[in-house]
Structure formats: C-alpha cells, structure tokens
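So this first bit is one chain, no partners, the form predicted on its own, shown in structure tokens.
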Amino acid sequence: MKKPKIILDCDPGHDDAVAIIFAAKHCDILGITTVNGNVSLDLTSRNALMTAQIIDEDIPIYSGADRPLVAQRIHAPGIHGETGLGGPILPELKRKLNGTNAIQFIIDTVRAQDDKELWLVAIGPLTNIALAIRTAPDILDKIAGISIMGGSNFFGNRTPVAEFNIIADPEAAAIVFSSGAKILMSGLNLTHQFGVLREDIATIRKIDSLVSNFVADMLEFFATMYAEKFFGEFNGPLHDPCAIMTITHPELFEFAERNVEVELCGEYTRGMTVVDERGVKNELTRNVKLALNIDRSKAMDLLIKTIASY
C-alpha cells in the first residue's frame, strides 16, 4: 500500500511524539509544523526536533503560531509536565528548525502538489491550519483532507464539554470545521478507547531500544499524570496517533457522517464541538467524518510493532 503524504501539525506533548514515531513509519511526512498548545511554541518545537532526532528521521520541521487567533494562551503542564515531554531523560538536542514560518510552508507545500493526495494532520490547536486556510483558501482544493485530533461528541477534558485542542483556539477550530474541507475527526469519544495500560508499557520496555525506552518513559509519565488529574486509573489515552491511523489504517475504525459546529460564545460551553446526533436529514451539512470506535487490540498491536521496528 502506498504511504499517504502528510504534513503533521502538532504541539508535542507525549501523544504527539508517539504520533510522530508512528507516522514516520507509515506515512510520507513532507514536513512537521509546530504550534503553541500543550506547552509554549519554543518547547513544542524543541520536542518535535527531539523526537525526530531520537528516531533518526530527517524530516523538515517549521515552527508556527505562538498564540491563538483571539483567545489567551493555555497549556497543559498538568498532563505533559513543564517541558511537554516529562518522564524521559533526554539527550542533547542537535537538530535545528528548518524555518519559523509554518503557515507559508504549509501553503507552499500544498500548492506544489498536483495529485490531491496530501493530508493535513492536525493534532494540536488548529491555529496554523486556520491561518493557512485564511491566507490561501485555494489550498483547500489541492488536499485530500484534514485529519483532526480534537473535540468530542459528548464530553471534554479541559472543561466538562470542551477538549483541549479545540478550546485552546476555538476561533481557529471554527474556521477549519466550516472550511468545506473533507474532515476526519478523532475526538475524545474515540481516543479514550485507545488508552495505554501498564501491560502495554511493559511490552514496549521489553523491546529495549533507544526509541522504545523513550516511548515507555513518556507513557509511564503520561498515564500517571492522567490518573492523578482525572479518575485515578492508570490509563493514558493515546489521542494523537488516532488521527494518523484513521488515514493509514481506516479498517480499524467505525465512522459516521455528522455535522459539527464549534461553540464560541457559551459561558460554560465555549470550545465545545457540537455534534448533531439526531439523525435528521437534509437540514444540516454533514461536514465531518467522525470516528466512533476503534479496534483497540489491533491498533495497540500495530503501534507496538511499529515501535519495535526502529
């Protein structure tokens, strides 16, 4: 099977790093772009460079927006640690950014394509993607679609109804969801089915390579922080790899067409992805292909085999 071409827009973050590791084996990554999100832009960029260095992949990496379009910055040190990659002892960083204009990189790279096979994969706040669309709306006609990790059809994590990547820049999310692009959405309703457990981390540790030890240390920290922050259960949802897998291995998922709008004004609901589950016909445009379920066992086996392949 031909590897899909992607630009990976991210804010590493543990699960972003795992997504990079997975995507490097299963996709043709034309570039990685970084955005303010889980931590500040300088740290998300550093973490993307560090991950690429550890897996020894020469992927172009560009930094992008250092703040949301309108909202104030929010970060997630309570999950990812102050650096965004809490847990592993990291080597000296030797890699450097290829540039600091991620938006122009996205535009130029998309415009250079002539086959409409390039996916934008957005696993952080949607600021870079929204700015690229707003600056050059013609790129929408040249992409295969946008695969998003964000939102949910019934619960949030940053607030009771808002998922972090969406509430981190709701205005950007609204631009992307209303853009008319083909959108795949991997929300919390899906990603919480793909949690990493102690036995998964033990299996990854047994591989005993540079990459597997890096991943195991990250996920140990990540799942522990989730247990402390939320329900006390050691189970770290691997949000971001899902947005890659929906492209590379769609047979692992159940999808449904839905209309999704982003709430911008609600006192308690700002950042909510409002998913129409009523089943009504001919009233709303079904603008999103929503991932509902994942074959967790097969997906975890695939992820672990991918880590072992390094």
Second form
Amino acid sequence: MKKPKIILDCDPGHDDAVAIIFAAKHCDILGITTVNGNVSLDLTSRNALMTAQIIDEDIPIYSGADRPLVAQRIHAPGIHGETGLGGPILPELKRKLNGTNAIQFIIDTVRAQDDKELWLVAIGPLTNIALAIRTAPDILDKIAGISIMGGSNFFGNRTPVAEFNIIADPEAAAIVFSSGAKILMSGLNLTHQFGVLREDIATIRKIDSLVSNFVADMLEFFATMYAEKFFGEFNGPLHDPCAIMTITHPELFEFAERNVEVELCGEYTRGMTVVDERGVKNELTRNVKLALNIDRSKAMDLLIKTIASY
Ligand code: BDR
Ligand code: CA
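Having seen the form predicted on its own, could you give me the form predicted together with beta-D-ribofuranose (BDR)?
Now the full complex is given, and it begins with the chain already shown.
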C-alpha cells in the first residue's frame, strides 16, 4: 500500500514523539508543525527537532502558534515533565527549524496538492490548524481529512469532561470541528484502550538501539506520571499514535459516524466534545468519524515492531 501523505501538527510530549517515530516509517511526512501545548512552543519545537534527530529522519519542521486563539495558555508538566520530554538523557541538539511560519507552510503544502490525499494529523491543541483554515478556507477542498487526537465521547482528563488538546484551545477546536472537513477522531474513549504496560517497555528495552532506548525511557517516565496522577496502575495511554494508526491501519479500529460539537461556554463543561450518541437519524450532521475501539494487542505489536525497525 502507498504510504499516506501527512502533515503532522504536534506538541511533543512523549506520546507525540512516539507518534513521530511511528509515522516516519508508515507515512510520507511532508512536514512537522509545532504548537504551544504540553509545554511552551520553544520546547515543543525543540522536542520535535530532537525526535527527528534521534531517528535520523530529514523531515522539515516549522514552528507555529505560541498561544491559543482566545484562552489562556495551559501546559501539562505533570505528565510530560517541565521540558515535555522528561525521562531520557538527551543528546546535544544539532537540528534547526526550517521556519517559524507553520500556518503558511500548511497552506502552501496543501495548495500544492492535486490528489486530495494529504491528511492533516493534529495531536496537540488545534491552534495551527484553525488558523490555517481561517486564513485559507480553500485548503479544505484539497485535503483527504483531518485526523485528530482530542476529546472523548464521555470523559475528560484535564477536567471531568474536557480532554487536554481541546481545552487547551477550545475556540480553535470549535473552528476545526465545524469546518466541514472529514474528521477522524481518536478521543480518550479510544486511547485509554491503548495503554503501555511494564512488559511492553521491557520488550522495547530488549531491542537496545538508540531509538528503542529513547522510547523506553520516555514511556517509563510518562506511564509513571500517569500512574501517579490518574490510575494508580502502570498503564499510560498512548494517545497520539492512535491518530496516525487510524489512517495507516484502519483495520485495527472500529469506527462510528457521530455529530460532535465543542462546548465553549459551560462553567463546568468548557472544552468538552459533545458527542451525540443518541443514534437519532438525520437530526444532526454526522461530522466526525469517531474511533470507538482498537485491537490493542495487534496495535502494540505493530508499534514495537516499528520501533525495532530503526
Ligand atoms: C493529549 O494531551 C497531551 O498531553 C498528549 O500529548 C495528547 O496529545 C492527551 O489528552
Ligand atoms: Ca500531544
């Protein structure tokens, strides 16, 4: 199968870094764009460059928005550490950004396509994607769709009902979800089925390469933070790789069409993705293809094999 073309918009973040590592083997990555999110933009950009350097892939990387459209900045050091990539000892960074205008890069790259096969994959707050859509709405007719890690159909992580990537820039998320683009959504309802266990990390460690040791050190840190903050058990959800796998390996997932809107006002519910689960016919537009289930064991095997292939 031809590798899908993507632009990967991200805020690394451990699971973003794992998504980059997975995508570099299974996709034709036309570029990586970075956004303020898990940590500040300078750090998400540094972490994207560092990941590309460690896997030795020559992918263009552009930084984008350093703040949300309207909301105050929030970050997630309690999960990813103060640098966004807590855990591994990192080498000296040699790579440099290709530019600082991610929005223009997205617009120009999409406009240069004539086959409607390019996916925008968004695994951080949706600021860059919303700005690109608002600046150049014509790009919507030229993409295959937007694959998003964000939201959930019934629970949140940053608040009881809001997931981090959505509440970090709800106005941007609302623009993207109501854009009319084909949207593939990997929410917490899905990604919490794809937790990394101690035995997975042990298998990754046994590979004993530069890339596998980087991944193992990251995931050890990430899953430990998750266990402390949320679950008590060691089972850190690999959110962001899901938004790549839904494109590259759709056979590993079950999907359903749903209407999804982003709550912007609620005192307790701002940032929630309101998913219509009523199954009412023809009432609301089904604007989202929602991933419901993942074949966890096949997906984990695939991820580990991919890490071993470096
Ligand atoms: C999302 O938030 C970030 O912390 C992760 O990288 C992921 O994209 C999960 O809520
Ligand atoms: Ca992310």
